[in-house]
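Shown here is one chain on its own, the form predicted on its own, set out as structure tokens.
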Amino acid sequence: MQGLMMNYPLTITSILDHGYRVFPKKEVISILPDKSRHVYTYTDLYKRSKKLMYALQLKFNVQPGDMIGTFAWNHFQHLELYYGIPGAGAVCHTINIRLSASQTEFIVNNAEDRIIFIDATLVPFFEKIAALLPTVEAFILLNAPKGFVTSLPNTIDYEDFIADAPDNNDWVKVDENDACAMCYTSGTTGLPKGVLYSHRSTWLHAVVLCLPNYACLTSQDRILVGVPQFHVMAWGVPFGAVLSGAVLILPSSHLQPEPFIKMIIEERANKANGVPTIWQGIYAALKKMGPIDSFPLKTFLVGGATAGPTMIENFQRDFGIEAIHAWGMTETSPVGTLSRLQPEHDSLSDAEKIKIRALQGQEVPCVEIRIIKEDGTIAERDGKTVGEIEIKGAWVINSYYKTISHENFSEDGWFKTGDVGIINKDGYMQITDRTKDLIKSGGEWISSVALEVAIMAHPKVKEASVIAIPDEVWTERPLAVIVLKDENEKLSMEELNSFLLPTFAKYQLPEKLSFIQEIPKTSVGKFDKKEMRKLYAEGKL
């Protein structure tokens, strides 16, 4: 027997409809690529998204299921694309601006994008590959100054594109299980793979972000979105913010510490999100600035890579800012776990609380996680038994776009994340490594992630990454690649290993150190171990 409830599809446009009806005066603030400030309301967002929808239908006959690419920074026009493209029944394909030309060419052709919306500052990148993209019919320019000249074919100014379109047409009717957006993986272990999100999955993910025990987005918040809009839909925050009525602050390309801090102060941002590398830079800049009266930022969501206890403790101790550690992947929309303290932790010491907050955290609603041991059995939640993390849930992938291979899935349908970790008795997960990044030395496993976190706690170290290097006796040994806070400082192997020895066995300590000015990173700010292995093979580390 089915329940006697209305069929109310969970669609992206219903999020914007709600924001328009309930929070029509809430603001979207953008700091554009030219550093100018743009402010408008949810009402403007709603009407302009409808104009965009109609323009796509009228001028390009966009049909449900068509792929529409975006190659843009974080700003109000990109937010309109988030809503207006799915509003036309099409798929908003956010293209990572930090991938190589060959990867971008592959992604656009694999997706078969019909139109690409592109920021004027990013046009030179696409001019090099435009002739290799046969499905692209036009490039629509965002934030192009008057007299802007480009060799891109079939270009239209965005404001001209939507200018004469009505703002009161109905959204295209879609099923909640229809596709609304797509992101590609960063391709660090091969060609990028498409992850196709549904309206329903995106809607549910946004709702859970708003819950108090998770990202806790509310109408009292002013949220600075430090995650690029091309990276897993900015972690879903642009959808959750509109549902909850929060003010959105979009920093465009200005993600360096000084302008980021300036935006926090001037726009009174009390919440933000971003990867650890952004927050490390912000912490260093804040320390140099000295005391700031009434610094508005109180909480930030950090993920994409491990945020160690040192960083979490530093922000809390020095500035009273709470770092909320989260974990996820492009394949999980992305949030799978989030680490918050619970009432039973109230009696713990500050040091013990930091240890818990540095874990990747507990499953969020609509998601289940398990650890699979080497023998294929499910591990106990004992905080000790290590295995590969598998996940299933309402916003977890069940297949890659245009791919029939099921090698990334278990026989019973769980997604194999490639992350290795443990879960404790309270359900807190800890990532100990990636399967491909584990170091096997003399038959024993060494966690590169655990070493990285510990090394970055050393007072002389700014950043550190660990990779396996070949060894004739032990098969593999750890190499620590280090960026020092002060390039005039020196850090010996003996000093570092003395620092690490209370936590690690001798066989786990780094065999060699390599000092560089900057650690290579992927397009989403993670340490690029594939590139580091290449540099080592070339004798550059």
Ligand code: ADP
Second form
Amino acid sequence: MQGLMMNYPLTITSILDHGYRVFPKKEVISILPDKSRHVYTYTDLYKRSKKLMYALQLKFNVQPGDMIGTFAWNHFQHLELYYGIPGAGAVCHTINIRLSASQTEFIVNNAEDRIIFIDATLVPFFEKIAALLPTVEAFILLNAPKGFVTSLPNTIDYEDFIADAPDNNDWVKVDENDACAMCYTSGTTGLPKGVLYSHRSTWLHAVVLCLPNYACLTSQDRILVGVPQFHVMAWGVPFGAVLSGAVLILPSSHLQPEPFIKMIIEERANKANGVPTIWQGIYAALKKMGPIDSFPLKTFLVGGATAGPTMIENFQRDFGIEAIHAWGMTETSPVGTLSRLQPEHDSLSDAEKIKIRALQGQEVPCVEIRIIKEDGTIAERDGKTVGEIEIKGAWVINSYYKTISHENFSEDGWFKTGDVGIINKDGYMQITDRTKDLIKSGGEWISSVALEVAIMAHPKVKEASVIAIPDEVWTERPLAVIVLKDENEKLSMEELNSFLLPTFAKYQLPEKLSFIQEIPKTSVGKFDKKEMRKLYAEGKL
Ligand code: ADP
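Could you please show the structure of the form predicted in complex with ligand ADP, as a counterpart to the form predicted on its own just displayed?
Entire complex below, previous chain first.
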């Protein structure tokens, strides 16, 4: 028997409708790329998102399911794109600005983006590849100064684009399971894969984010979004904030410690999110500044890479700021687990409490995790049996966009994360390793396999392997272990990197080179990365 309740579709626009009806005067504050401050209300966000929807329909005949790209920093226009594009039934495809030209070209062509909304400061990057993007009909410029000149074809200024559009048309009706947004994730083979979010998955993720046990977003909060909007929808905070009526503070590109701290103080941000690299920098800068009277930031979400116990303890001890450690992936929208203490931990020592908070944490509602041992069976939650973490849930991918990849899913439909870890009896997960051949540097991926293939194409190189080495600032950096064809030859870092640059983004280039006679191999002849990591730790590489 079916329940007798209304079918109220969980759509992105219903989030904005709610924000507009209940919190019409709540503010969205943007510090724009030119450092100027822009403030408006949820009412403005609502009306301008409607104008954007209408302009997309009228000027480009945008239809449900069309892909619309964004290549932009965190600011109010990008927020309007988050709402106005799905409002037209189309898909808001946020393109990562940190990838190489060839990766970006692949992504735009694979997505078949029809229009790209682009920040003026990012235009030079796209000018180089624009001719290679046959599906793109126009580029709409964000934050372009008067008289801005570009070689991009068919450009329109964003403000001109939406200027004449009415702000009261109805949103396009969609099914809650329709797609609303897309992000690409790096693959070990170098070809990124699209993750297509639905209205429903985004909505549910946003609601759970707001719950007190998780990110605890409320109408009392002022949230500084330190995760780029091109990175897994800024972890869903732009949706959760509008649902809960929080003030949003959007920093554009100003994520360096000094401007970030200035924004926290001047905009009175009490909450924020960001990857460990950002928080490392902020901690060091705060230490240098000495005590600050009534520093507004009380708590922040940190994830995307391990936030070690030292970082969590440092913030707590020195500034009374609570770092909340979360784990997730682009494929999981992203939040999968989060670590908070429970009442039964009250009697533990401070050091023991920090240890628990540094774990990746417990499943959030609507998500389940399990550990699969090497023999394919499910591990006990005993805090010691190691295996690959698998996940299922309401905002977990069931297939990549246009890509069949059975290897990423178990037979019973769970998603294989490529992360390795343990779960303890209280359900706290800890990541201990990774099966995927990737390096995570400052929250961004580097494919070690793609680097190896490219390095081995250098005429002086016989064999090369790339491993992640720990780095205080970036969490991990790539080390290239190289066997030269001729031992008497020399290969400098500059020579190798200029060879790699056309294919890789700067941050993806090797940090260090190590030359050896032979690369350690496993019994089946694969590069033995475990052994190489061990050699590096022993100072032998
Ligand atoms: P994100 O935006 O969360 O970084 P990605 O899909 O780029 O999403 O990366 C997901 C991967 O990052 C995870 O599979 C894991 O390897 C790593 N990761 C994310 N969060 C954590 C964390 N808290 N601790 C350790 N590794 C993490």
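Note that the rigid core is defined as the largest set of C-alphas that superpose within 1.5 Å between two forms. Residue numbers count along the first chain shown, from 1. Please read all numbers here as calculations on a predicted model, not as lab measurements.
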Large Cα shift (2 Å or above) at I156 between these two forms, core-fitted: no
Large Cα move at L45 between these two forms, threshold 2 Å, rigid core: no
Rigid-body rotation angle between these two forms, smaller part relative to larger (whole degrees): 151
After superposing on the core, C-alpha shift for D437 between these two forms in angstrom: 6.0
